[in-house]
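Let's start with one chain on its own, the form predicted on its own, as structure tokens.
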Amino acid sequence: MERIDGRKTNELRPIRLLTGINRYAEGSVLIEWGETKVLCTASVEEDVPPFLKNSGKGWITAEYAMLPRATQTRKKRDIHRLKLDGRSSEIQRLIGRSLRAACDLSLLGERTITIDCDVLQADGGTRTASVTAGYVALALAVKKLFAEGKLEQYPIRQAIAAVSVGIVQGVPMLDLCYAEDSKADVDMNIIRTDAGGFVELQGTGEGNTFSEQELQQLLDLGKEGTQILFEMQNEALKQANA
């Protein structure tokens, strides 16, 4: 089966990971994934949640927003309906899970490192997108403090990556475009560390069961897409480094 995009089906659509794009972020990254853009900034407070409060712990949580005009039609920003509408509530929920699980929390402190994702373009993988870029945009800010003397110990103990994979017309595929995603009779998001653990699974038959043998295929898929987005993180963090 070809592709629209002619890619084959374990190919990732072209990645740029541009860091250093907020001056005043403690981290900040911008990425460009096939004609999907999202901008992930890190920022740092001396505070945590009431539920942390005296526990020497911190604390990493996200929020995710789409402009109007990331998409085709525009859409209203949340303030219209005074609450943020299910599907960013749940994305940036998962964003939240996933960078925690990059971070001994206990190192951090009591500080809370918020990581805002904002959709410029969307097409097809913004939460990957977000969880990908997210992370870069963690550990910068975390280099950061560990650089002006504000962390005893470096609290990031691996990175995170995210991928999604799907079955379209019966064709196992990595890194749908929106045009794949929304004819996908599967459709699965995955997160994993470079440790090669899994963070998450989200898996769902759109339009179709599937079997075990597919979902093998599948994860073999998103753990092939997923080593490739490590080494880029690494390359975007030494390049902000240097």
Second form
Protein chains: 6
Amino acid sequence: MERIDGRKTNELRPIRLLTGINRYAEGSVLIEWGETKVLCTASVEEDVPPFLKNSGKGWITAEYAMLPRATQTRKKRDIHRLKLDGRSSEIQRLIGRSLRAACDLSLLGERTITIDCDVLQADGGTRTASVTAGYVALALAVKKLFAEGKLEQYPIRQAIAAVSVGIVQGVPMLDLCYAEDSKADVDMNIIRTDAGGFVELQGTGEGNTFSEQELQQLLDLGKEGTQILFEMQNEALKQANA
Amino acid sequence: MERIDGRKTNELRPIRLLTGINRYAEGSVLIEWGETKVLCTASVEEDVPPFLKNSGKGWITAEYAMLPRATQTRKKRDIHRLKLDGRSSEIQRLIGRSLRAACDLSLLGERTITIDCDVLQADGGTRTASVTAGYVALALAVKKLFAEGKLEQYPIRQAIAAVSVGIVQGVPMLDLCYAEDSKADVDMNIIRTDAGGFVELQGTGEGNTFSEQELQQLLDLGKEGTQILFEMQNEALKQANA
Amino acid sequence: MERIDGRKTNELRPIRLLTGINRYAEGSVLIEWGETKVLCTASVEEDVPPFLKNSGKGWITAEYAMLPRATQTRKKRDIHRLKLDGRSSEIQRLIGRSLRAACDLSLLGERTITIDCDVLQADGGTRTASVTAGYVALALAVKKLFAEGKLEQYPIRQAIAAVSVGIVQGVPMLDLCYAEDSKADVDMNIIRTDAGGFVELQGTGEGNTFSEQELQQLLDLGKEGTQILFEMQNEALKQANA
Amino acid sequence: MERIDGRKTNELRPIRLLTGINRYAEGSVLIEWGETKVLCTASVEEDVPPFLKNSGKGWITAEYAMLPRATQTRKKRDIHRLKLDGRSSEIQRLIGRSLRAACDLSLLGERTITIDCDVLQADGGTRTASVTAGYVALALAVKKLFAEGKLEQYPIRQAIAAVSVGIVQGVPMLDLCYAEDSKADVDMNIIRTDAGGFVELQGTGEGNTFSEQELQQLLDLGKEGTQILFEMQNEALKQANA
Amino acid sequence: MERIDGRKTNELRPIRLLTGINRYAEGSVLIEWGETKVLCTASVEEDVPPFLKNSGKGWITAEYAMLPRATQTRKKRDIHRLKLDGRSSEIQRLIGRSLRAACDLSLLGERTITIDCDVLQADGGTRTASVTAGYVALALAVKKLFAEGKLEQYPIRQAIAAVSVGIVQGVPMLDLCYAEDSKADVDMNIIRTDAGGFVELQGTGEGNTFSEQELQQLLDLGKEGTQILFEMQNEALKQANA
Amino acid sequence: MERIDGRKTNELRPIRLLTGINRYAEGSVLIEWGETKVLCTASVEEDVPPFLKNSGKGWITAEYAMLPRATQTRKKRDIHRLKLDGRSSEIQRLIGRSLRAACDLSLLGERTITIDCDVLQADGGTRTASVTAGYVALALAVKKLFAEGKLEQYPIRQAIAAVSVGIVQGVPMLDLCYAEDSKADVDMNIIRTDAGGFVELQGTGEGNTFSEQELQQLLDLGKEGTQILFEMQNEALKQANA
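With the form predicted on its own already on screen, would you show the form predicted together with a further copy of the same chain?
Following is the full complex, with the preceding chain placed first.
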């Protein structure tokens, strides 16, 4: 089966990680993942949520939103409906949980790093793009804190990257674009660390269920994809520091 | 390792499904799952969301909320914070997606079935209890519609049940209570059909990652657990119709 | 005139007060009053609202809500309309005022007891059921505080119970169910203390007015009804302590 | 006992009803009741709430709000707390219910009359002032509709007036000002029709209970007070038409 | 060209400033400007917004709202739409900025003066009426603070007055009423100090643009109008102190 | 006096208009104006607001928002405060009014064009950048409609551009960056058409007033600046069509 954009089943779309694109943020990345574009900034605040006051620990959290015309038809802003979009709420919780796994929070000091992921243009995979670029923004902010002597020990434990996989018309494939995603039978987001384990696994049979064998095929594709993403993250961080 | 309540690692807590506990709802179930208690009602409305108007299809959706004192310390009601709790938002999307997999929506007609899951008391596993009992409430409501001649074909395709599994102090185990959940390294919700496939899989390494081998152990526990739940659901539905 | 459910005009529906139904709350009661079912929990917090800080006084407040399918047709949750229902707002103010009359707040210490009244199923009289069961939940919480040595003096001054009365097709009657309430000409909620006085009196001529003579008949019915409720409350408290 | 402002126990404060004070409203009244000042407008809209569509019936509703500096200390506007004040919610429901009793809604046609009661300055009794002046604004709007030939039959059935009564330091008295209200043991709002019956009765024992004998004394004072108010309303309506 | 109400192009409508109309506010003014009526109160609070804590400086802010029937057709209250009206938001920012120009905030001490402008009836020019009357309310509150010895130096630096001007059917004119405003090609609000400079200038070509020559004509009219307003403010302040 | 970035008093910062940067929007522009970056999209919807239904006329409206880290310190998203920022509200009303002046709405048909202006990075002048780039996005969307044969006549009447001017330490200057703006005595936004007139003029004496002579100097700078902007807009539109 030919994929809609001619890719092989185990092939990622072209991906670019542009760092330093915001002059104020402690870390910033624009990720262009095929036609999906997400702007990620990491903001450091010398404060923690109430449940961590006087714990000596830090916090990492994420917020996710789409610009109104990130999608084919314009979507009303949350503020005009006075409700945080349910899908955004679900996604930003996933990003936050995933990125907390990157870092030993007890080494961060009582500060909060907020990763803002704003989708400028969406073509599938915005949550995995946000995690992947969000990690880079986070790492840049942490490196800056460390370079400024604000941290006694370097708190990043492992890199985190995410990719979507799915089964489309019976064929397991890596990195679904929107057109593929919208007709997928199974859709899974795989979030892994460069040390080799899973951080999050979210698989959904949309209009279908999936077997353990299919799960295995999807996990293999996900491992292959995240392996390449870890290299891209490394390269982006090296160039940012050069 | 002894579990906190003396269970075996592959043992469910005592579970009861009490049907017909609401005199108005088309389907209703009170599930008592250990100390977790969730009231599920299925409400039929002869209307669909805008995106399904004139499609001939029906819709199934879910809402999830906790009573203020379902938890150890009282939690403010959402309406007083004017925000739907992010966790509730995530959970109710999961319940809705899972239960839609039970049913051929094109056979439901242009009507909506809303599954309300209100947690009276929480001790871990409220979302899996909601899916498991929600399926029974849904099935009761659909049976009622069918018995009233409102459906040409019976639209339920498969039963849906959910259970949590996790790794606590290195040991994979089935059905975590709150005390176990709060110290788990890995926490996974497994949602399966009685036909044998996965509907949803949501695994999170909380403070740790998990390997493929561990994933396999958790999936095996999940299959064992859901197998028992399908029998309980069957039994509850039989008695409700008797 | 025969009442819709065969009761005498001065007869209450069957009422049950089940205490200890929530494992976390300091006091809890499920009241089943005919087909009306309300879950009441009393939660103690070691804090007071701003206007009582450093006053040495405590506070008692109430919140009232209905589950979406407590009624014949499903009602949207407040959080989705972003507005506390006006009727709920009125009712919870009444419950709070009434229960504060039970207690010498200056003996409670600077703590707040919140009575949550969540209606699981409604068939008329939910506000009077909430007050009646709310008093029992409150008394249980206060007894617990007293038993734990947190209060120097026992602060409960008197029991509080509430019942509805009304005039239906010209006949004054006690304890209206929903079917009676919806065709009543006059509807009155009577809240009394076991010491003999009125705490609150809320009478409404719905589609009609009422005379002083009718008022007297309604008050007499109310006294008769609350007398029985005080005994039930006593019994429930005795058994809870046994 | 001398009252704080020298009045007799059965004496109303000086009251003025100024009609026609808003050039756009179908009916308008500024009531000055002692130092309490409330602006009431009646607005006619050719539409009814959803539950009355195609019923042929009309609707009367009320909204009540205080200007921020109507009170001794400035109060935040509702819109800045994003919540309708609970007290306002309770009061406007009372005003609406009371004024609906004035009118045969089935003669009003499918239109809504909204009575806006905005408190410019508060010194006790704002809700009874709102009902009393609200009736006049309503009557003016209905007269206008009738004069314009929009109503087949004149729908006002009876006048409605309201007054507060209370027990202060053991003495039953009519029309409490704020200083009296804030130290009252019992506080009651009496809403009557000029035909002689009660429309609403809301009595609260604030920090005390009340006996049937005390209730009788309060009702007598209320009857005396509303009798005078009916005359004032009549006079105001006559002058407005002159 | 004859104006709609017979005025000359450089003629203001009849204006009255009634001070002391609220018994609680530190300063209060009812301005009647033709058929436009705005109630302005100045409230002093011994607190400042977070960004001024420990700065030694004070703050002046304004809130603007319309009663629902201030306009020809009833307008829903903001609280029922849960949104501050965009136009109100724009206007109250303008009033606040303008009145801060009247006062040396560093001489005010760490206190906030809130100017509430509530429009009782609108017939064009409500924002300029609010600024003009708001200045008088502010001055009265400041004089009171000064008289009470709470200020070391008198902080008012200059009077502030505002007037609208516009071009209607090609003719520049002063002080547009609503009927004129709604067919104006150009509409401008001019806010000046009695010391001779502009504080704010907001001109809008509604359905047309304007030239520099037209701008000059409008500024001249504005100067003429504000000159008269400064005298009225002076007179009102003198009488209030008398 | 040397400007902070070495510019002459009548010199604009470097400006780039990048069109076609969003694949879904009918018109899109990224404007880079010094360090200020705003993403503008024009979205066409085949619908109009209620007040224009069946009028045959179209509508142009604008929304303005900042990403949380567009500024030096992170700013909470509006949705988390549940309030549209007052400044954003004021700005988006200005953008909408200005762009409506570009177009003969009666030639647009019953459709709405929404200009979304999202600030990626802010360094002063975001509202004037939004108007200037918003015009280009609007023109692109209108050209597309015209090319598709959906408009009988081309409805754009004139180009609209905006620039800020101000007086900093006594010196009138063009195009203030944030550092200049924050110490400016007078700040003015000038919005003009390429046909030569003013569309909007908003001048504010921040901590100072301004004279007519100063106003004239500012207007001259504004004319000089907008003249260059009209050329840039023309160039961008030509290249977009090439």
